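Let's start with one chain on its own, the form predicted on its own, as structure tokens.
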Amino acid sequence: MTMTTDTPVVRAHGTEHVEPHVIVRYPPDQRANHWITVIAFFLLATSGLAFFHPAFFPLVLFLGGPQWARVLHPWVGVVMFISFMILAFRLWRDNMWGQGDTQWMKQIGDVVMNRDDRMPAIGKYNPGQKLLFWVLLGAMIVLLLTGIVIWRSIFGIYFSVPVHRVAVLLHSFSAFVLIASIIVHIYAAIWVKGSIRAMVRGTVSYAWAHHHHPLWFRKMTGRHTVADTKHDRPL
């Protein structure tokens, strides 16, 4: 067998040997990149919804109490910023409409009801994958710049207090995109049984990357058909 960069390879007792039917979907570092995200976005959201609700104080102590949250917020902001726009610089291009996309909007009833067999081939990521990527683009552009304004201790002075108003107006609206969009992120990834495997390992089987993005595997595989499925893994 001929080993390519999209067949990974596995050590077993000392050996190397490819490990068949597997495509890489996230190589190391993008999984790196994409989980410090995760992590700097929990610990901004669970800071934000302390500071914007007396419900949610406790949530501080994810930052070391009130006074480090105050402090550390907006810095792991920056660090979330600039982790996502490496993530976003890697993947933009697989997140340009494409063909076949805005059929597959249409037929939004077939995706939800689970008939796939109904749907015209895609590539890498499915439009409401595309559609969430640019929602999250603008939501962090706009929480950088909203929260440079209301970054009092280094930038208070340069701002009017009717701008920082407005300026914490649109970091709560857009934090509140960024919140619910994740959580719609999750809940697709639960949905799509596979998904996780693909960001936690890096890898996905023929099997689920021609069912479920079939461009993308002939694109990886040379191939339009998963020939042997009876060897292949499971979805």
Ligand code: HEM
Given for the second form:
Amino acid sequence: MTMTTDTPVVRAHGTEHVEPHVIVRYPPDQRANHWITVIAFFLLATSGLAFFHPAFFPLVLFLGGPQWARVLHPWVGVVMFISFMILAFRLWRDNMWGQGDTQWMKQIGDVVMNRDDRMPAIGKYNPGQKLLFWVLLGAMIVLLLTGIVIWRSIFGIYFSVPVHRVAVLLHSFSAFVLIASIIVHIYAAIWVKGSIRAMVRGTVSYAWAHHHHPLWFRKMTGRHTVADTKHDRPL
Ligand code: HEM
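Can you now output the form predicted together with this ligand? The one shown was the form predicted on its own.
To see the whole picture, the full complex is given below, headed by that same chain.
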């Protein structure tokens, strides 16, 4: 696949850049939003695991020691929830289940074996990413609601002991789901070469977009192939 030097730069969401042959996937505000969520998640996962089992106790150091971890964990939780919700509000439409997504899921074996040519064409996100998005959203909501119930210093007087105990269980369970999902998310981000760049520099190559998200590539560039000059018009 050759890329011509007269290939136009694609500008999206008002983001200006001069690098040719790339498409903007995440403008700076979305990237900042994502990385704030990541930092909050890291602090929450480490302190949460430390509260959960003594084997993880040293992890409280990321929040400044046991007392500070106890005080800050719920507040950082609120930051993560708000930050994630802003991101989710901007991305949910692209994560709606679409035509071909169920078929894509049925052919997950072909994805793992890199037989992408057999798969139905994909838009901005593949069904695996979409599923993960909704699982993350669900886990976030359960974590916030149960987190409020078990936030003793502020809401302690409003909930009975049995309700508190059920909330602790649900909180731990949804944290487990969130951590496991993020491990899959990070693995996929590293596995699909060129994806990390999307969240670090904001752009992806034409080749990456055409290979992994052909419908989105077509929408963003008006091209049918990477080297197609017939539809050579930027959005
Ligand atoms: C070190 C940790 C992480 C890395 C390296 C990472 C990397 C990435 C990358 C590369 C993308 C772009 C994927 C694409 O456009 O195809 C992405 C998207 C995304 N990430 Fe992360 N991420 C991390 C942690 C998190 C965490 C903790 C959350 C939320 C709790 C999160 C939520 C998202 C969401 C919602 C998207 C958009 C995908 C969609 O809407 O389906 N990420 N991430």
